[in-house]
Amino acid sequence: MTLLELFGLMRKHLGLVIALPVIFALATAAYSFLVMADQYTASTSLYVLTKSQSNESITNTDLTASQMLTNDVATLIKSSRVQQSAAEAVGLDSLSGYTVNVDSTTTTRVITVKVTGTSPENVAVVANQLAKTVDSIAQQVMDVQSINVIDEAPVPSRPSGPPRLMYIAVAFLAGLFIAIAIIVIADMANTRVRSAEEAAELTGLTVIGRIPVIK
């Protein structure tokens, strides 16, 4: 099938090609606006720095060591012990309703903790608690006082999600894809003669007349 034939088919079934993506998009819009709750994200930044000797300026060794430590702390935040302790500290059974994202780039010593959930107040509390908990647990397990909070997580004023427009766009494209798939499969399954050219090809005869639809 050539591209031109595909466009011809799409034009023939223009209704389906338009209706299906629109229906998909509308259904997704209805679902995402009516059913899906707003999500809020609170984010806090931590700075990890450890000094081998106090009262001295920071040495290159300190920075390198801290950088490695940063990765440890980032992993530690995701550990179930930290998460469980933080949950208990704020009076929750677990953090199952929250999504915790930990970002740390390899060349810096900054960790960003993002907590996403449905309540703006709670996500800020959870984010801050996670920062505190990881500090205390790091002291226990690594025996170093190294974690400093740069930004306390503020209570988010605007929802961060869900990405409704993206969902709608994806649904629209999915509808378009399905519509085209239906058309192409239906055309392939069609055992009838489609055009004069096909009839000529099948029979080896020439087309000597084309009587139009009598309207």
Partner chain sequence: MAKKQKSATNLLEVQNAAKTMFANIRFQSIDNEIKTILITSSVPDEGKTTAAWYLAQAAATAGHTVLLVEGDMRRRSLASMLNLHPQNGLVAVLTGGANIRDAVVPTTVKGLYFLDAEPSVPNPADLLASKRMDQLNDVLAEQFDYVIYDTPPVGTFIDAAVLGRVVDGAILVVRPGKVKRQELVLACEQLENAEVNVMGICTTFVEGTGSEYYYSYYTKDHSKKKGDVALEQVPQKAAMPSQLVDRPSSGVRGVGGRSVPRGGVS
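If the structure you just shared is the form predicted together with its partner chain, then what does the corresponding form predicted on its own look like?
Below: the lone chain, stripped of partners and molecules.
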């Protein structure tokens, strides 16, 4: 099937091509706005302060070790020990209802912790408690002097998700794809002879006359 033939089929079944994507988009919009809860994200920044020896200059090896230690602290924040301790400190059984993301680069000792959940107040409390918990635990299990909070997590004023417009756009495109697939499959399944050219091709005979349609 050529692209021109596909456009011809779409024009012939224009109602289906328009209706199905619109239905998909409206259904997704109704679900995302009426059923899906708003998500809020609180962010806090931490600085890893490592133990240093006095009267000694800092070498490249020391910097590399500090950066590796920072990555270890970032991994520690994701551990079940830190998250469970933080949950208990704020009166929760666990952090299963929250999404915790930790960002750290290889060039700094700054760690960013982002907590996402449905309550703006709770995500800020959990993010700040994670910073306090990882400070105490890191001093116990790692060669870390302290983990200082650069910016405490404020209570978010606006939702950070879900990306409803993206969901609606994807649903619209999915409906369009399904509509085109239905049209193409239906056309391929239709084995009727619909033109003189098809009859000549199937029989190998020459068309010598046509009977016009009288309306």
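By rigid core we mean the largest C-alpha set that fits within 1.5 Å across both forms. Model, not experiment: these values are computed from the prediction. Numbering follows the first chain given and starts at 1.
### Query
Superposing on the rigid core, do we see a C-alpha displacement of 2 Å or more at L202 between the two forms?
Yes, the C-alpha position differs by at least 2 Å between the two forms.
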